[in-house]
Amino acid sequence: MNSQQKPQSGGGLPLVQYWAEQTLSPQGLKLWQTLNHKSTCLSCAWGTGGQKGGFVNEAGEYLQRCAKSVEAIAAELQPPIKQGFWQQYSVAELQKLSSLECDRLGRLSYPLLLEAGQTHYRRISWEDVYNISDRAFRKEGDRLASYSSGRSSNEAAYLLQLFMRASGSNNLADCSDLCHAASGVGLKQVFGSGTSMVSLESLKHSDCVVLIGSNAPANHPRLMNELIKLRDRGGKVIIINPQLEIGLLKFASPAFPIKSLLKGGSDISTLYLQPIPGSDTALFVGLQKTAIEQNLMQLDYLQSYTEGWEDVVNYATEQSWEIITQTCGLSREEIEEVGYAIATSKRVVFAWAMGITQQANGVDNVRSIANTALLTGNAGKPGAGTMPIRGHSNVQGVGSMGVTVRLKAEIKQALSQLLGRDLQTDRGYHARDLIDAADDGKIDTLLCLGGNIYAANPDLNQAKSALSKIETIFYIATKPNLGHFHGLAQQNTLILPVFNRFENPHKTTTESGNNFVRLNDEGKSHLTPQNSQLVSEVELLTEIAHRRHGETPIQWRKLQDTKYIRELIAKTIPGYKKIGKIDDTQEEFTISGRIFTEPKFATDSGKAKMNITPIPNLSLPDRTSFNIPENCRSLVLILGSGRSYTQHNTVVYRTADKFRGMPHRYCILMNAGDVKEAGFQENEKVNVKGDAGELQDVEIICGSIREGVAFMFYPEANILFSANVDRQSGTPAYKRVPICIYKP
């Protein structure tokens, strides 16, 4: 695939051409059926559903769907795996599948149980289930520990949260431990709370938005409606991203057919930055500088709103642009027009996604854009602020049920009262920690609500190797996925098939990414029971809970009405007040205390609480340190891994990525002069190596990626690197990974 067959566009034609697709195939009546029921989307958190419709978002605007819904749809409805299936192939056959191959096996249908010494799953009861749980739990507390993802619902999360403390277990690591956890610890720290401050109505009053480390093209459809929409109004979009991706330049959305058509999209991007992988901070304090220097600070809103601004100030100041400019890898002029481009807009919101927060600093990172919020008086007020963008549909509603290591002290206070017992909350395994934890044989029993704890993991073989040291893992799942033939416990692997969202027997609820919780209708499944044995989440999670702890401390078995489980929550998760009546009135809300439409925060004091983010020593290792053979062409890069466009996080839909030019999973994208500089090609098979691992036979791309840089997909690019994790959030930095690319 060369670069006259890539798309001018994002979005656009071959958008297009999948729905039509979809629509005319044998399951095309059955998709566009889900696709209106009132559920949310499967996919990311800026999706649509819930009562106001299957199409319409939560601003009741309608016509919000995109592809990736079409995408994670379709796969719900694939058939079941065809009878004979588990007897036919082994495990060592299983684990030669790709992530793609291993969704398009079909649904579950049925639990399955690998035994030690055994080469094939079987089919087991859902009584031989509980028994095996029930043995299981009986650990001690700190033994046991929950991996969870964002396709759950709310109730089902906090059945697991409410399970698992009930157990004396604070081990509640989460898919977003791996990705977003920075910003929900960056942005305690500034404002007491950890999401969005912008709601989907506030954005609309925006007259500039800055896009940094986030390809929303592919991840957030959603979102470029709303960046053509500002646009439109004449105001700036300023991308901040190493890559230069083609749907931040120009974007054909759907829902706007006349620019589609006629002008072949929307232009997106006002400024485009492309700074060295990691120096985000840097960047910002240099925003902050030229904001200073211009004299475009807000003083007065400095000293009436925040606390610690002195300091900031005074760093900024004192950062030579040399350091600043050498760090980043930007010009201070660059740095200068975007910073004065910001310092002048109105209402400018700060939007971000994990190339900011999978870095070594990545708090100092978030921390870093809302001191430059703050700087310039873009908090607490309509149209401005911080927005974290999420990934998973529910990822945010989960860490609210109180699935995390980091409890709120109120939640803590209400659970405990709930529980009728103090909990431990002064230690425990975030999802990093938990691999570490497994592989020094410290936990016995693993629960997995959802997710690939396996594939989502940098270092493969770490992880291939932590997870056989539990004695009992538990998959909860619809589909099969690389973790369940390659994550598999010391003595009992289980995978156990449930109703996905539009498919559960009774009412559930979401959260987007700008605090806005949806209820879901019931569904029925395209599964019969003749030829399923499907349960819902909540009524295994009941049960499993029932079966360790009976009627104590709760009654277990009456929490199978998810109804009973809202006016749980609604009594002990803050800002979840109306969720007890949501059945009654059918309304759809934001939660409480978290969009700051005026300048008084969640803190103690009322005011944004601010502190120096210190510019990072960024370096690289030399060709040496990788132990590759001598007197071969070798290049050492900065690798950033990712998704490519036909992708929801571990699961890939399809191969190629039309919209980079990557026509398979296996390649790198390169700047075509460091290509040239190696003394490489295009299209060359070459190896790629880093600190734990090495991949042959990779494909050279030439792409618009900056010179330093190179790009790979996740999860095949986590078997190069071991975890270089952030101490303040315990995220990985899976954008800056040293690799050497050699030609033996």
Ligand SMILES: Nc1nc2c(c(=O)[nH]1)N[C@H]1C(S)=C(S)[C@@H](COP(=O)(O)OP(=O)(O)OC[C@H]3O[C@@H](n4cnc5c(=O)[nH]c(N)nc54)[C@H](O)[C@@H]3O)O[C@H]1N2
Contents of the next structure:
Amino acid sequence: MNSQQKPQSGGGLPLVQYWAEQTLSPQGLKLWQTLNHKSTCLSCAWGTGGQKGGFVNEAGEYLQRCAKSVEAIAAELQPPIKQGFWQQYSVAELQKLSSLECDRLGRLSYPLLLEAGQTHYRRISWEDVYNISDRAFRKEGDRLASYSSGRSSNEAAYLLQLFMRASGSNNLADCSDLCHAASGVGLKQVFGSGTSMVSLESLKHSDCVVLIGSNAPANHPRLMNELIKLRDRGGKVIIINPQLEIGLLKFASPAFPIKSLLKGGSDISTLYLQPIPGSDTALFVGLQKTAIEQNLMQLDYLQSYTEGWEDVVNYATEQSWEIITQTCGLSREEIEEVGYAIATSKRVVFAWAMGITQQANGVDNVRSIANTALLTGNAGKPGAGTMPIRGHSNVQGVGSMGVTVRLKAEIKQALSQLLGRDLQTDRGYHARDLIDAADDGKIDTLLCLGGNIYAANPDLNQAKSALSKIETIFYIATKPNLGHFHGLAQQNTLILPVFNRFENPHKTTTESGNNFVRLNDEGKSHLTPQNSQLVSEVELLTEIAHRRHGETPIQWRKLQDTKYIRELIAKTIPGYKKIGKIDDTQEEFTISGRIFTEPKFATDSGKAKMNITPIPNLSLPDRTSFNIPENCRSLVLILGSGRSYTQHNTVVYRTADKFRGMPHRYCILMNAGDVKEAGFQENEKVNVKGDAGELQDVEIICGSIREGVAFMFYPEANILFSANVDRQSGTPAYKRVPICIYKP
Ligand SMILES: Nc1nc2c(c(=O)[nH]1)N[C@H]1C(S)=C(S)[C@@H](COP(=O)(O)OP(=O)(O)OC[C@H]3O[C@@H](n4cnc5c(=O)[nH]c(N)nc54)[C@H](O)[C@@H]3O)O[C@H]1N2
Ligand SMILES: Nc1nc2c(c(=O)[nH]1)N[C@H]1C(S)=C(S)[C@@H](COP(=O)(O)OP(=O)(O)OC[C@H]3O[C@@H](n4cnc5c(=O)[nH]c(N)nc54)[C@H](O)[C@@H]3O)O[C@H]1N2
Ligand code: SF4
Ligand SMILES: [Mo]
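Could I see the form predicted together with this ligand next, after the form predicted alone?
So here's everything in the complex, that chain up top.
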């Protein structure tokens, strides 16, 4: 694919084609039924769907389902993996499969066990599973751990943490540790609440959105409708991203068919800045400096509603423009233009995703955005505020339920009472620490509620070897993934098949990124008792807990009726009171205490707490530290690893990314100037080396990316690097990885 063939807008035809292919396929009818099922979309946390039907967003607007949603459902509607498959293929053979091939095997349909010394997974009964779990969880609490992903329900997540805490463990690692942890930590420090303060309704009143480090056209497609509407009402969209993502320039949304057809899409960005990766704090200090120098800072607001603002103002004043511009690689004029646009808008929403959080200074990045919002009076009023754009469809709910190593004091107290024991919450392994702890032989048992802890982590070889030191690993999943074949335990690896969200035999709930709780109806699976033995996550977790802890202090089996779990949630989780009655009222609701429409925040004093955010000192190793052969063409680059619209995290659905013109998974997107200057050519195959590994035959693709920067797909790229980790949040710096490309 050459650059002329790349689409001229995001969204549009490639996605419509996909809709058509899927919905007209033999499973098309079931797909339509599922799209209309009253449950939230499986894919991202924008939260489309729920009680009003599959196509409705939180504001009750229709036509809000995107192709990603179809893709996720289509994958779940696959037939069960063929009888005899597990006897036929050894693990060594299964390890050769790609992510896409793993997913295409079909649905998992009965429990599987791989024992030490065996070459094949084999079918076992649920009774065998519970016997193994009973032994595995009778260990010291510190040596037990869980990992979870954001597709499970609030109810399953609540049970997971209750069971782990009842077993004496605070090792509740979660995919959010690799994702938005920096947002939670940073926002909590500033506002006393770690989630978005903006509701979808509030977003509709904004006159300026600053979208930072997010590829929303691919990853949160229905957010684009809000940006299109904002532009239509004369508002501004300011993009901050080292890569020119085509869908951020122009986006063709099916919700606006006329514009899509006649104009090839709607204009999105008003201003687009391409900073050096990892430098956003410098840019935001520059935006603050602009507001201060141009007398646009909201002094009355700062004095009335914030603390610590003097330090922040002094810091921004003292930093020279030279330091700021050198660090972020943008000119003073560019920064001032954007700073002026923000400071003169009336209601600004600051929204961000992984470009901000997956950095060695992720928490500082988040706080520098919050400081900028406060300095311009843009927090705590309708249409304005800070809005982390969350990833997995229920990742935020999983965190709200207490699946975290940083348990809120109020939840801790309520849970201690419920469990009749003191909870250990001082220590706990988040996702990165868990891999290191396992590597040090400190973990005996790991329970994975979904996800792919192996492929989501940096340094795949380390992840593999660390997991192999754990005695027993339980993978609760709907479909096979790379982790099931590479992340093998020392003694017993179990894969346990469960119903997905739209199949559960009971009601469940989920929480969107904008704090809206949805109710999901009971459903039915296309897998029948004749060809499968699925259980619900809730049934599985309650049974494991019952076998381990009996009936005291909790009657675990009673919780198989999820209504009782919701009653416990209502009693113990802040802001969730309404969930206790949701079965009767059917009323979906916004969690209380999180959306700030007045400048009174959730801190002790009610004021926002501002602190300086140091400008990072960024550097890159030179080529000698990569130990590559001398006298070959080479170039050191900053790699950002992320996703294509045709994958969902570690699960690849299709190989090409048409929007970026990347025809397959082993491509490296580079700036054409860099390619030329270092003596390479587009489509040439090169070696890519990081501090932990190397990939060969990676094809160079030229794209709209800042000089000195490259982009590759994860999880393939995770073999390359070990990643710096943000000290404050534990998030790996997946977006600023030093690499060297060379031609041996
Ligand atoms: N189709 C699809 N949708 C998804 C997912 C998926 O895998 N596929 N995953 C879901 C999940 S779990 C998540 S967390 C979200 C992720 O959603 P995003 O965060 O939008 O996705 P990423 O691809 O990780 O990259 C985000 C953007 O950050 C930019 N970036 C890189 N470095 C920097 C930097 O230093 N500064 C700035 N300002 N920008 C930078 C990249 O160019 C890229 O455009 O998507 C969710 N939705
Ligand atoms: N280099 C690099 N690495 C990254 C990132 C990056 O940008 N760059 N992003 C990071 C981010 S943001 C995230 S969130 C993580 C993602 O990390 P994870 O959440 O660990 O990974 P996923 O690929 O989303 O997990 C998918 C698996 O979940 C299982 N699953 C799906 N639905 C269900 C269900 O209903 N129940 C259960 N029990 N299982 C289910 C399926 O088996 C599927 O294979 O990766 C991180 N890793
Ligand atoms: S925007 Fe997100 S929640 Fe909405 S339909 Fe698409 S994937 Fe689902
Ligand atoms: Mo994520």
